[in-house]
Amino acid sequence: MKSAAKAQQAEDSTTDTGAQQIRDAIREAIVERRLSPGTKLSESDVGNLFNVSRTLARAALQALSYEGLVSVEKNRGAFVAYPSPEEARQIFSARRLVEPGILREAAARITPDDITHLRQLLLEEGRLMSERGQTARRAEIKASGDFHLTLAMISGNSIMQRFMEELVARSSLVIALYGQSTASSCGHSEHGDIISAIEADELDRACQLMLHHIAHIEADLDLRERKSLGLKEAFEL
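Let me see this chain alone, in the form predicted together with the DNA.
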């Protein structure tokens, strides 16, 4: 891969050790929705699960809390993040703010190789959509996010790339919580449209499409405040 996408190697070389693997494993589980929002992640359990001490488990959970995927409450423990509707709005607001810009930068640096790569991603995504089963569903979710992440990668700005990783991951949580449609990643065709617009050098249109795409995802959410109502309201009616 000698495309502009070489920035792919932007792995966190900044991290120290095995906590990294645990963090990645848990993050993947969260993004693929094997772990539901609110699930408790006790340090001991995580440690046992990965056969490491609480020290490492704790470090991993801390790291995840920086990314907003896990919320640790003092003296109570860590939980898979349960984004509030307000948080959800902010996440998508951030994406609307940032993704057109990323798209523009990506378009400026994109190579034919990158386009091929993106198209392949799309194909894979489509294939998964037609498949049945949990595994396919999870892979599809991931693939859907990968489209946006790949654009960030192509843009060549590793800082924005990391930021987008956070946003995509948190979006996954939000969709898991508030998504309504059964189709987990609705706007598949929209991804294709965006690529086409880029290829056609119609940058403004590509940005518009991206904004619409994000709006579509958001439109599928039901962000009404679910005030738990577990007390009495739940049985009032």
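Could you please show the structure of the form predicted on its own, as a counterpart to the form predicted together with the DNA just displayed?
Partners and other molecules have been left off, which leaves just the chain.
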């Protein structure tokens, strides 16, 4: 009996690890906007792509649905989530509440090596901004999000780090849907200003800069409600 229980525990652990790897890979594709809102994610396609069973694929998609990144619809399957304007507002409201606190916790623990790492992220982000093409753009978006995730990691709060991973991914969905400009979704110079304020131990100023930064991202979104037209009205001149 004990051997059977241990075998079951080992199998469950392998399943959890496999599902998490798939979930992380899909989340990264969403952050980089390689997967657009509304993209179909069938269990068979996900299973074939990652060479795993449909059961494992289903577990990964279910985990992503708990994070709000995937929508599972009865009799239709799973899709990359398509956040509404109101959901978009709530996501950025959550960021305004959470990120200044993360910043303060990070500032209390930050080391010179951490500052160097953040500066290196900025250099990479700046380099990518000077390049052209879709691949460079995707990498730039990821580098920009990594700045916020690195601050969460430095804070030492693993719960908040996972929460920020969800918020950054959901923000990427919102920007893909409602973003108006082709400029970086996170202002490169604003990241630098935040680091400089942390270095100078000006935490109130750093928090204000973070709030301004998040507001700047949200201001680039077109979240106006639109009345749905009928087929005839949509094609009237």
